[in-house]
Structure formats: structure tokens, C-alpha cells
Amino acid sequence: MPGKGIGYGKTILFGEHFVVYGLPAVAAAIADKTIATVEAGKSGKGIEFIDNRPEVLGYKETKKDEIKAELKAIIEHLKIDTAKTPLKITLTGDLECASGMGASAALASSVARALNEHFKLGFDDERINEIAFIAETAGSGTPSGIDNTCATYGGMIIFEKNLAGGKNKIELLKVKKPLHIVLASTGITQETKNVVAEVKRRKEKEPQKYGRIFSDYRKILNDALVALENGDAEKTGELMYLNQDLLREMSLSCPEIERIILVARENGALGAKLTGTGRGGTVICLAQDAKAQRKIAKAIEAAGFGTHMTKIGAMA
């Protein structure tokens, strides 16, 4: 019997890259998701993989090695002999594959869920999340764990990576009302592991500079948690701009990101910053309400970038 599974996309409000070093981050699942279907394949085919997800031009080609590594890791971890039990895995859904959207984690979580259902393995969310992290590690090198957690659980979370190797700290963050956001795509795809590795090299070369950056981020994060819990969108947006200042110092921005942020700010965005890997990918823009959200999206599109309007914080 075919198995189906979903994995949510995500956006990071605060803390990408910092989370790799054990600092807390705030992330949220978005309503957009990847849907995986697993069914019996044809004899002798091993794995037949069909990827019908929408994408930013070139994403799947750039990420093809990561995608292959993720699928291989899941199959090997579950000890599935595809020579004896061939599989057909099909991906669909409305989550656009773009850097910063958590597409690879959504793939991993959805496929793990679909295999769980197909083979009636009886896994709970914690086990699905564990499998998705294993897949992300195979694909991305040193993931923080934040993407797969959002992909699996949904909602808005405070995430803190356990650098000692134990369980990561995950806390549901309750917000008073959903936030209206615009996700804007630069059209540029980066390989996460390469960018993370370069940040690590820079940190080792300039420890004092990065020590100060990390200290500044801690204050931003603490203030952001208060603002989010109080439903203070204006303060949240102000802190997003400050977080972007630090990411810019870490050489994670690019002209396309800066152009989107400028246009968003000129058209009333409360806050805007890169989300995810950086040096391309996606920018998250915070709007006051649905009307402001539409205005920001229209202006960014007029500047030549793709946008997607959604809400975060309302899912459970």
C-alpha cells in the first residue's frame, strides 16, 4: 500500500549560522509543504525517484548530489534492500525549492514519514525527526538540526543545538497572533555545507570579532523572545534588521539580498533579513498586516524578484 508523508518548509526569524555554535535560534514552519509518496517499484529498478516539486530555476541541478545523498542515507538507515524491495518515490507539494526555505529538510521528513507509513514501522515524530536529521547530515554536512525540526513538528520554536551530542533543546514558542511575512527569492542557490564551512574558517581566523558578534546576537535574541511573546511586531522587525547587520558582517549577504531588503524597507516592512544559508537564497520580510504584506510583495516583484506571501506562528 502506498505511503504518504509531509514535511513543512521553514523560515528562520533569528539565528541562522549562530545556531551551529550552540546559540538559540527562533524558527517557524510555514504552511507550504513537500508531499512524498512511496509505493512499490518495478523489479530491478532499485529506487525510481520522481521530483515534481516547484523550484527556483537551477535548484534541483545544484542540489542533485545533496538530494541523492539524503535519499541514500534514509534508505540505508532503515536497512531497506531496494534490490529486493524496489521503491518508487514521488515528491509533490506547494513548497518551492529555494535556498533558505528548508526544502531539503522537508524532503527528508516527508520521505521518512512516507516510508514509515508504507512499511508500517510505527515511528513517532521524534523518530521521524531523527531520521530527517541523519539525512540532512548526509546532504548538508553539519546541519544545525533546526530545519528538520521545523519540517517535522511545524509551529514556531526556540531551538538550541546540543554541541555535546545529546538531545537538542526544542521549545514551542507561543505567539499572540500570526505574523504576516513575505518571502522573497534572490534566485541564487548555495550549497549549505560550503557556506557553513567558510563561516567556521572566518571565525577561527578572527576569534575576537566573532566573539563580539556572538555576544551582540545573544542580546538581539533575548529581546526578540520578549517581543514575540508580547506580540510586538514593530520591535520584532527592528531586531530583524539588527540581526541582518551581524549576518552582513559575517559576509553572508550579497547585492541581491541587500536590494530586496532596501525595497522592502522603503515600502513599509517592519523588518527584513536573509533567512537560511545566505549569499543568495531567501529574504524574510515582516509586514504589519495583510495590506502591507501585499504592498511589500508587489514592490519586490517590480524590482525583479519572486515572492511568496504566508503567515507564521499560527500553526501547532
Contents of the next structure:
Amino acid sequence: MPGKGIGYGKTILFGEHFVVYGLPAVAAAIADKTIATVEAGKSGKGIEFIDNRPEVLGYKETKKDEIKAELKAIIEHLKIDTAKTPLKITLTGDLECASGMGASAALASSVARALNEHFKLGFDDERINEIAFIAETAGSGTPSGIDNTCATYGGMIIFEKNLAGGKNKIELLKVKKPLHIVLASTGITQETKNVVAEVKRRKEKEPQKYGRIFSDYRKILNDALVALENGDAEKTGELMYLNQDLLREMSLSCPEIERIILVARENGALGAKLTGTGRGGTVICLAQDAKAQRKIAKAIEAAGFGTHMTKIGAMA
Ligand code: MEV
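Go ahead and give the structure of the form predicted in complex with ligand MEV, now that the form predicted on its own is out.
Every chain and every other molecule in the complex is listed next, the one we just looked at coming first.
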């Protein structure tokens, strides 16, 4: 019987990169998802992989080694002998593959779920998340685990990586009002592991500067948690701009990101920042309401960038 599984895309509201070093981050799954289907393949074919996910031009080509490594890691971890048990894995769904959307984690989670169903392995969400993390590690080096956690569980979370290797802290965040979000694509695809490694190099080279940046981030995050819990979108937005200032200082921005942020700001965005890896990828913009959201998206589109409107965070 074919197995099916889903993995959600995600957006990080606060704390990408900081999260790699054990600081808390806030992220939310978005409704867009990747759907994996696993069925018996043709004998002698090993794995037949069909990737029908929508993409930002060039994403799959740039990420082909990462995608291969993820699949290989899952298959090996589950000790599936594809010479004996050939598989056909097909990916579909409405999550557009673009840097910053959590597409690689959505792939991992959806494939783990589909294999679980196909082989009737009886895994729970925790085990699926663990497998997705193993795949993410094979694909992108030293992930914090935030992406696969969003991809697997959905919802809005506070995520804190356990640097000692134990269980990560995951707390469901209840916000008073759902947030209206515009996700804008720079069209640039980045390899997360390279960007994470570059931040590490810079952090080691300039410990004082990064020490200050990290402590500034902590303050931003503490204020953000209060703002989110109170449903204070204005304050949340203000703090997103401040988080972006730090990310820019860490050399994670680029002209396209800054252009989108400027257009969003000029068109009433309460906040905007890069989300995910940076140096391209996706920008998250916070709007006051649905009307403001449409206005921001239209202006960004007019500036030549793709957009996607969504809402995150459930009513408390
Ligand atoms: C990528 O979506 C977020 C990063 O913080 C890396 C990670 O947490 O694994 C850049």
C-alpha cells in the first residue's frame, strides 16, 4: 500500500542563527506543506525519486546534493535495503521550495511519515521529528532542529536547542490574535550549512562584537515573547525590525532583502526581517490586518518579488 506523509513549511519570527547557539527562537509552521508518497518501485531501480514540488527557479538544482543526502540518511537510518525493496518516492504539495521556507525539513518530515505508513512502522511524532532531524543534519550540517520541529508538529513554538545533546525545549506559544504575514521571496537560494558556517567563523573572529549582538538579541526576544502573548502586533513588528538590524550586522542581509523590507515599511508593514538562512531566501513582513497585508504584498510584487500571504498563530 502506498504511504503518504506531510511536512509543513515554516517561518522564523525571531532568532534564526541565534538558535544554533542555544538561544530561544520563535517560529511558526505555515499551512503550506510538502506531501510525500512512497510506493513499491521497479525491481533493480533502487530509489526512483520524483520531485514535483513548486520551486523558486534553480532551487532544486542548487540543493540537489542536500536533497540526495537527506533521502539517503533517512533510508539508511531505517535500514531499508532498496536493492531488495525498491521504492518510488514522489513529492508534491503547495509549499514552494525557496530558502527560508523550511522546505528541506518539510521534505524530511513528509518522507519519514510516508515511509512510516508504507512499512507500518508505528512511529509517533517524536520519532518522526527525530528522523527528520537526522536527515536535516545529513543535508545541512549543524541544524538547530527548529525547522524539522515546525515541519513535524505545526503551530507556533518557542524553540531552544539543548546544546548538551539532550531533548530540545519546545513550548507551544499561544498568541491572542493570529498574525497577518507576507512572505516575500528574493529569488536567491542559499545553502544553509555554508551560511551557518560563515556566521560561526565571524563569531569566533569577533567574540566581543558577537557577544554584544547576542545579548541584544536576548532582550529583543524577551520583549517579543511578552508582545506576542499580549497580541501586541505593533510592538512585535518593532522588535522584528530590531532583530533584522542584528542580522544585518551579522552580514546575513543582502540588497534584495533590504529592498523588500524598505518597500514593506513604506507600505505600512509593522515589522519585517529576513527569515531562515538569509543572504537571500525569504523575508517575513508583519501586517496590521488583512487589508494592510494585501497592500504590502501588492507593493512588493510591483517591486519585482514573489509574495505569499498567510496567517500564523491560533486564537488563545
Ligand atoms: C534555518 O531555517 C535557520 C537557521 O537558524 C539554521 C538552523 O536553525 O538550523 C539559520
